[in-house]
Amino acid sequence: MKLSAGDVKQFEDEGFIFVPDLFTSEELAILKGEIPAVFAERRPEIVREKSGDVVRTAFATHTYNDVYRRFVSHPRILEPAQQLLGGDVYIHQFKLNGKAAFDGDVWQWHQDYGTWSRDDDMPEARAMNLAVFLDEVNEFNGPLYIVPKSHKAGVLGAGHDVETTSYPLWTLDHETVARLIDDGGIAAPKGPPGSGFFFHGTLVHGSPPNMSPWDRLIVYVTYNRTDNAIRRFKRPEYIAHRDFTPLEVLPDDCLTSP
């Protein structure tokens, strides 16, 4: 899939695209059904929230899993960060991030290449998300909120947090924040289950905790481009990827058709 050379310019001016319908329910019903799987099994990937037993974050998913290895490569996706990024790319990072109904926890506000820079030695902002709405995201359920053209400001000062959630976060302070969304606003992609979501690596954003009766699970991949590979390997692998082959793209009915 291709994108738009107007999808291209908002990406560069906004640091986002938001694309409704971005996968089928047949397909959607493929990547939920092996939630309950994941999310049953005790391994260093999965990261629980700090006030119990309910999942916060699957990491490397697609590294034990054969639906999520396909979706990776989809040309839904992988094409469009291909195109957005002017060249081959791997995975970097791939979670996939609950936020539970009642349970889902905060995620500060912060830049992921603000991470991805000061943990991995990721050489420059070259690397971006893909988010997929696997469940409807709706301004009750702890919807993602970001600040348009933020992307702009660079990597940002940031102090590591290591005490309010289950996971460490370099996280922003409320003065940065709020001068950021005094010059660009603030936003809260919602939409159906199978939306996608594409934003810059320097795009601050955070989400608040679902306190609904609805989940809201949306699953992450981070492309980095091959030639801007991580140089520090401090965190462990399946939150920092080592594996910098270049992704091949699947053809589109890879999921329903493998």
Contents of the next structure:
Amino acid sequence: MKLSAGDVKQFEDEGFIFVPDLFTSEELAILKGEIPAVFAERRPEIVREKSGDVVRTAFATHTYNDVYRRFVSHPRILEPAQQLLGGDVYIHQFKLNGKAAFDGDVWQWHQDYGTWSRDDDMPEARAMNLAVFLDEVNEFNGPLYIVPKSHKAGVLGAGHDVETTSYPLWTLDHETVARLIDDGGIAAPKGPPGSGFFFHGTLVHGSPPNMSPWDRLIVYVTYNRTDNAIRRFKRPEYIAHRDFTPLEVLPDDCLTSP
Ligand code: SIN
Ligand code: MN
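Alt. form predicted together with ligand SIN, vs. the form predicted on its own above:
Full assembly next; the chain just shown is listed first.
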């Protein structure tokens, strides 16, 4: 799928693009159909919330599940990634973020590239997230909060928070976040299941806890340019992948007709 010149400009200026109706209800049923079995697994890739047994993040599902293996090479996400990043890409990270009803915990303010740079020694911010909502995202179930234009700030100073949630994160201080929000405001992309949300590696974002009775499942694929591969292998392979082979685009019906 080719993005329009307007989409590319929006990405460059604002740091994100929202794409309604990216996946059909038939495709969503296939993607969601895998979730109960994936989330029931007890393996290191599945990180649970601090408060209980619900899944916070399932990493690397595409490495052991055939539906998600095809999903990451789907033309509606892989082609925009190649276009926006300007070359061949591989998967740096894959995650299904559960943000479960009542229990889904906060994601503190951060930039993803801050972590990819500090922990994985990724040379440049030539990586990005292509996210797809698998549930409706509304104002109550812990939508992403993003700071438009903040990707232009480059890599900001951050502290390593290993306590607030079950997952360590390089987080931004309040003064920095307040200053950026003064400039760019806050946006919260919301929409029905199947919506796409593509965002820059240095865009500042986070999300509040989910106090609602509705799950908020989003799948994130982090694509990185093959000539920008990571150089430090400190984190587990399932969090920061080492297979730098360029991905090949699959046919548009790869989910419905494997
Ligand atoms: C993230 O920033 O990596 C996850 C945020 C979320 O899913 O709410
Ligand atoms: Mn993030």
